[in-house]
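In structure tokens, the next block holds one chain alone, the form predicted alone.
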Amino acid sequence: MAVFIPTRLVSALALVGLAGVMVGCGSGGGGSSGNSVASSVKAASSEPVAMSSAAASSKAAVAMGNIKLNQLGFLPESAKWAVVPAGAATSFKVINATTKVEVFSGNLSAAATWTASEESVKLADFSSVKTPGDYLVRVEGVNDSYPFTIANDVYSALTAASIKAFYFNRNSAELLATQAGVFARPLGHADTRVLVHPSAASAARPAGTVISSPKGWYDAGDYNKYIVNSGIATYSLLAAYEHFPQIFNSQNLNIPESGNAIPDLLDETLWNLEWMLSMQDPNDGGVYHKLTNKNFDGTVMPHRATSERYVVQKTTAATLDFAAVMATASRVLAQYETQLPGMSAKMLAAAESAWAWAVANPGITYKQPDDIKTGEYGDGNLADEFAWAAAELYITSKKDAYYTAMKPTETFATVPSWADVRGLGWISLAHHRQSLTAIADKQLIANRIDGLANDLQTTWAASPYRVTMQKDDFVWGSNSVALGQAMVLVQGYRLNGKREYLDAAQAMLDYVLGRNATDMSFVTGYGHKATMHPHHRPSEADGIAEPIPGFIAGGPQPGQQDKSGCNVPYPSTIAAKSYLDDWCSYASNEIAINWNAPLVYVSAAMEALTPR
């Protein structure tokens, strides 16, 4: 297939080890070296290709703007949509980008205004174009679209890179050139000598006690590690494997553990799971909220960030998130007992110990100590954490008391986020509904998922942009909202096979890859006009012009909390356009593990579920 990546990224990707990522990542998890970046990248400018001849004759055409679509491409049988600026044109064409021959023509929808972007647009539906190849969309009076690919393995490289992004964010690891290419770096933050902060002190571990808590992933653009955010991120990766193992079983990500008889996705997830285990106090089962410096580091590489590290306060939210993830990991890793002897049982025991601590300490919320200035992930509502942990423990242990503790009739499904994890429990229950004990209400489980998926699909069907995002969804990390919505829609499709749910989920992958009001792909290294300057310390401090590939930016949100510290202005205050591709923009352009994980899930889901 042709992977359209800007030429400015080709050299970095060819060296980074992502050439190794692409090899063996075909539509079923296996492929040929013909899919490597080095052999498949096509030169692409940072602007749309030339306008049609009629459009080029009119300066007014330039003002009409660009056709917005998934800049990477589509599976042959997927739904395919483009957003066109409203104008006089009533039809569109699909052109073979190689032969320049028209292969399809269709009518544009009526013009409508998307409130979130305040744009009047029309839609082009070219779902019937299924022949593999490279194409573009043409509308009279508007710039031609970026070229895109139709291929059975069009998302294989994206899935692999979005997982390998976690490798590039490893804590306590030297990244070697054999795996990291030009992004190799020395070990940073061994975290084998971490102090117990006074807020986390206990009789068994008084303040100043030295503990070891290595591994894990840097949470976001900073160098700290947070259990709450690790919870939803790690779960999403485990769920991707649990739901679509065929995508990952033969995948070679070119990480140090590759070839060890455990799928690379699970190897990468284990790097964080082992850190999470070290954050549980063995004396009582409670879990520390975070491992952190007292202040955020400057713009330096990890090995240059040498401040003292602390574990800070045990909290109920962290302990329950830990319990949920360990219960999930226990059942996912059970099949690898030979490679990981005792690990599955250890994780379930840790989960049950954490649950017991949370039941005994049901309302301990995080309070930022005066001398700690890093991220909080504070959450005053703990009902969702209790429900999620109970659901995962029930599924894994088959103990009915956990299902009762979930309070299923009182717990509704919501789009997952780090602060609201109720939906994760319902996703897991839906996946396992045929193997649950008699106490589980299978119809309730299906109704919870289908009800939320139906609401999202209804929004999608009425949207002028044909997306599920609405104006109020443009919060901090809005791209993870889009992908979380897609995850729910995927569950709806898996439950009842309603094609509209799959099409709506596809639309949200399209959204983050270019069919959005900014006309950008938010995934570094993927798309003709992709995020280039994420708020991510290694990408900024390494002296390399290109960002580390495979990371998704947070996305547009009108709060613009960082604008006073930016030397360049945001291009717009409109919700869906409030995005600044600059290192300074931590409010719209930071990366985070809980944003990348649903990208992995959704990309893999489209590959696994779209009919062939």
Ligand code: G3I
Given for the second form:
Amino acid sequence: MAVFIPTRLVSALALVGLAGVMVGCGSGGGGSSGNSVASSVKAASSEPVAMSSAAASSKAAVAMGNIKLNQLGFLPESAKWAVVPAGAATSFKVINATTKVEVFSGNLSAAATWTASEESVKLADFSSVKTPGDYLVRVEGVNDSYPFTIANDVYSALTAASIKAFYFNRNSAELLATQAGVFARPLGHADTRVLVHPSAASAARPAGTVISSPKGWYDAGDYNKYIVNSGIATYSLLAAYEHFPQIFNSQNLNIPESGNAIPDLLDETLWNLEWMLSMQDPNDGGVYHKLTNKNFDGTVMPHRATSERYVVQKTTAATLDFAAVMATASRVLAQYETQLPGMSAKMLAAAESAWAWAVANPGITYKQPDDIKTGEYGDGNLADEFAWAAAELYITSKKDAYYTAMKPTETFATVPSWADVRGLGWISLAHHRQSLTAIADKQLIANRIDGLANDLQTTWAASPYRVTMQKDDFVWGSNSVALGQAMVLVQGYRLNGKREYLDAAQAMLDYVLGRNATDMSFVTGYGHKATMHPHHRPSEADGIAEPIPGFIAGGPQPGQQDKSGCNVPYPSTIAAKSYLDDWCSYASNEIAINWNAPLVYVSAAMEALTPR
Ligand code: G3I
Ligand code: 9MR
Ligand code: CA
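Other form of same protein, the form predicted together with the named molecule, not the form predicted alone:
Below is the whole assembly, all chains and molecules, this chain first.
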């Protein structure tokens, strides 16, 4: 069948380093309605993968659901699983999609019901298929799966695009066609004249004081900038670099700084770090919670969103997250002293003055002023922010007092989220455990990571979908829960090499790329049936049908807080299926920097850690 890839999409993707690897798949595979334009998948072959005649003929007869798997594919040595709707079949086959030759057959597991999706499913394990190529999974009585690829570079374009998404969300930047292709746009939000809101007034900076606070990334589908969410997002990118530098050192993302002797991932991260630095009040070390409009903008491009901007209330959470990120950045950027003279020392000093402010102001939580209606990122529990900042300051400064301040024996590890960051401190301590001072309890550090990874692995092993997500995990931004779980599992694997941890982490990359109850890939531009209509103002307002590639949608969650503003109904109220691929759905289909950053981390981790 004819495959249509618009020239403009191909040329845009060429700019993200994806030229020559895009293969559209119009329908075919298990999907009932493949979007031919969004249906791009990285494949080794440059030929489109045709729908098999068996799939075509079985299609009409089947109404029970589809085989779900990672729509991009796998590394040769990855664990490889597919979820099959439970029916009479007890076996499956893997077929070479090009030659149509059967390369593997195996037995399906017994049927079991995944509580989160209320589906009865069986599992197909085809991990032993390792030869690079394009394949599909076939089960009697069910549509063939989408074709997928096994290749050594199967995730490299995904890793690159998920970082380039941050470039596409740059505040204060004109995006040029040479870097952004069809997604070029004029500069939005210079942010060189930002007002101090009354909630943020101090003697040195009374209400109405004008400050300059340019750069940074837009938080999400909106055009505001929030320090708390910047904290976990920026850290996750820095951690990806700190843990897997070899993946990024030679990567060319075609961003304005490419070629400047700093890896592109760090150049992109610096765009936000420079903004964060400007959010600290130099007079006292406290950090403003957010830089925002009074109200959310309409559906317009950045340069058309010209409302007055304010810095709002200094908070303890923002100040501690800032301290943690600056302490981390200080040590990661120390090796670039020649390129960034004084930057590392400046960041550590900023982190220490922020810490001092937080210690003096330990309980200032965010209270939304009456005239401000944008995102809150409010958080009443600050023990985790203290612990994370203390851990990063300890690692970078080597001052034992920070280790003590972390309260290690009473701080447990949890899956990281914007409101609960204690796990990030344990991740950093585990990475640096060989170079810590004598005060650090290395066994405790290992136990914290291994204990949490083991819990997740146990859930994965017992899951009918072979994933770590459970019904309660389906909150706003559920895909970042999935990827946060994977980040923890990756740390477990890095600590002790337990293969199940790597396989469970892989499962969560599979999950966001298609092995989920919606049968969709949640990453724009990646997968046969991927998110097409994210709640992302530029993607909606630019007049281009395709969304900007490389963004992950928030994902299913049953809250449906947006449904009164949607003209189309959600397809389901069931937790794992409550996802609406429509612009209106900010509660399931927004994009956000703290959701993309763990995608960068996990995709790079799989590339770096999966045995070759
Ligand atoms: O954690 C609780 C959980 O314990 C409880 O069982 C569950 C039941 O509803 O709720 C969970 O909390 C939810 C929380 O997200 C989870 O992180 C809240 O209900 C939910 O309202 C909250 O949503 C937040 C949303 O803003 C609304 O405030 C998201 O976390 C947060 O990511 C999102 O952030 C927005 C910014 O405000 C503005 N910019 C876009 C960004 C992304 O949508
Ligand atoms: O676009 C906003 C999104 O970034 C937020 O996450 C979301 C929840 O705070 O709110 C969105 O803005 C909506 C507003 O809350 C209600 N009116 C419709 C707006 C979206 O068009
Ligand atoms: Ca907290």
